[in-house]
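This document starts with one chain, in the form predicted alone, laid out as structure tokens.
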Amino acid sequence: MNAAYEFVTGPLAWLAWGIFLLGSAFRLASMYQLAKAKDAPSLAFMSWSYSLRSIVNWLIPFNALGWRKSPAMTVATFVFHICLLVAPIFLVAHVMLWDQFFGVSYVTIPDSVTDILTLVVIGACLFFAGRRFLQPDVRYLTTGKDWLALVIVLAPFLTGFLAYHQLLDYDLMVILHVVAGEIMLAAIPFTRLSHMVFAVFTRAYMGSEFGGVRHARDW
């Protein structure tokens, strides 16, 4: 079991980070080339001010019309993304790994708080799943790719929760937790999770078009 743990936290972790970084760079370069080939004029009206204006306004809960139309979804989305980022970044065990491998250490949050954030992420995933089942228009648009992305996000948090509380075999859950996290990291550039990388560019494009061309707000 120790050999398996060393493998998933060593070579496999490096592979996951490599796929994430190189894959993200490749996808961004591909998007730029595609935009340049098919819609070159759009690059001319890209604006820092309109881009930032759009990004900031969409980051404010209930500020955009789309957020106000679906309050429950808005709350779930914002809480989900905050917990999704805060829990793994500031978890004591994760910071210890950064310190062990790279000599990087920073402030952490108590495990009890991380535990609550993990439950929030799991609950939000269940909410999103229920919405895809129960809301007709969302169910119609849902594909296997959407379910895959949801499972990929849920897996590391569920296995981490089970490992922390030792509800099943601890060693196995820890290894599954690490592998699930690495799968999520490697999958980001190539699945629905790619919005983690591309959302800021999409928002910048929309903000620039609406602000510089249509002279209107995009929120």
Second form
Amino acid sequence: MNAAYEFVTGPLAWLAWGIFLLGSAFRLASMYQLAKAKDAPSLAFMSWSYSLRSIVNWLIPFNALGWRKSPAMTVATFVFHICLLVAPIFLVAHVMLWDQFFGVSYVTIPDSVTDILTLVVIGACLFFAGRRFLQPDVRYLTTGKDWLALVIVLAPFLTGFLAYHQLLDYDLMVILHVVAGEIMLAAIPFTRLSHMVFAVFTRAYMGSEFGGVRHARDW
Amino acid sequence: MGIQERLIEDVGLRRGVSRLTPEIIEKIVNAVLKGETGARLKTYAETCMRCGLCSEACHYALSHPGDPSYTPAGKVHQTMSVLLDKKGRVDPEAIYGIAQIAYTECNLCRRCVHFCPVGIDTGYIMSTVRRICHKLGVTPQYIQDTSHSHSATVNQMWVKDDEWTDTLMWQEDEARDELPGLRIPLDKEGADIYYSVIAPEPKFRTQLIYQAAAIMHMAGADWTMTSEPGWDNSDMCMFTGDFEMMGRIKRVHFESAQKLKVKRIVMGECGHAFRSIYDMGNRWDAWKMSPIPVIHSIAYFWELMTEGKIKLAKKYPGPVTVHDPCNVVRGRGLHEKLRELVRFLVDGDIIETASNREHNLCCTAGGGVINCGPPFKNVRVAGSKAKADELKATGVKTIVAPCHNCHGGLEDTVHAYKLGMEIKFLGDIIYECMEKPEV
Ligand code: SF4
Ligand code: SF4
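Next up, can you give the form predicted in complex with the partner chain of this protein, since the form predicted alone came first?
Okay, now the whole complex, with that chain kicking things off.
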């Protein structure tokens, strides 16, 4: 077990972070090259201020028309994304790892709180899954790629929760948890999770068009 | 559920599909995807989270509750997603349905933009699907006919050159009975304003030219119209996906104005033509914005109002509701000017529809859908049920709609849902209410 733990928190972690960071950089760079080659008429309209205007307005819950028309989904989406970022970044055990490997340390949040955040992420994933099963329009759109993305995100939180509460074999769960987290990182550039990399640009373009050319709100 | 269960016979689509083979399709689809699209389409296809938030946006979906195949992402799912996933390897029958969705079940109105958190432009995707269908030669017959007319005559309605000038002189003649000093100045070099119309005006809405001339006359405007091709600012090629022709007719239009060395173009109350000169046609011709300033009638009338150049003899009896045409509201933000103008012209309140200003519901005629003609009229009217409900809830008798296409669509909607409402152009109201000298 120890050797396995060493492996997943050592070389495998380097690999996962490498794929995530280099993969994202590569995808961004190649997308930018493609945009320069093929989307010059769109690039020409990009504007910092209107991009920001759009991004900020969409980050305010219930501000955009779309958020207002689907309140449950809005709450789920916001809460999910916030917890998804906050829980792993500020978890005591994760910060300890940073400290152990790189000697960097920063604020943490108490485990009892992270525990709740984790449950919220799991709950939100179940909510998204429920929509994919039960809501006709979402079911109609759902493809294998969407399920894959959901499972990839759910796995580290579920295993983390099980490990923390020592509900099943603790050692195994920790290893599964680390691996699941690494799969998630590595999957970001190459699955639906790539919206983490690209959505800011699609949003920015829409904001620039609507702000600079159409003189209308895009939210 | 889905397009295969609601295919409608259309000569143009049928004939186009009959000439296709899977090899031709694969070749052309990939030629367009590789040659004409790039990061924009790619990121849209990849980052669409299939979340369904946009379902609430589309009047087609709202008018067909429970049928997800009418939602924005649902339509992309049946069209562009198929072409991308199968890398263009689809059979001719599938193209029929794909074309029917793209041409007749999406108005390119972009309302869904207000619903998509990641900023996906379904209108752009559907436009690109149309581009592919055009290249495949699969276009609805009626709209293709108008597109042919653009190619042959540089106007949408097969109006011959002499018929055009004839019509203008006829309207001038008529109007001089009422306003003796009125002229429709042709080819006046250096005029402040070049007034442009769409071809349906000389063809069957000549009163609009009359009214515009009367308003220009009373406002004392220094204006002109061209006697040469280019007078028509409309553009059905933009909607069929014939972008080469779109570029050509826009160039003729702009150059005819440049030749007359006018200061700017004022265009009539048309929405789609505005999209063509302000958004799509100019970009195809590699002009970031239009090469000569162009303003829509709403903005022009608003200027006349603020400068005190429209003097009213009476106000139009309200209350009224305002229909916001997508292309000048979501496309140019003219909604507040429109309301200021209506408040000036109308005695009584503006009773807003539930979805108003940028968030308006489309008339369901736009994006060339009405131009696909009678075979698709019933679907179109069925798709406007959501709009009809909103109009009905206002309880008023008058809709002010500053767009030709919207008029066509709303007339059908008002009739089909027995709304008993009249539909007015701004020009109708201004002409009716402005001071005119006694003859
Ligand atoms: S009709 Fe309008 S709202 Fe519906 S999909 Fe097309 S662009 Fe979006
Ligand atoms: S709202 Fe945007 S991301 Fe969600 S399904 Fe519609 S187009 Fe896709």
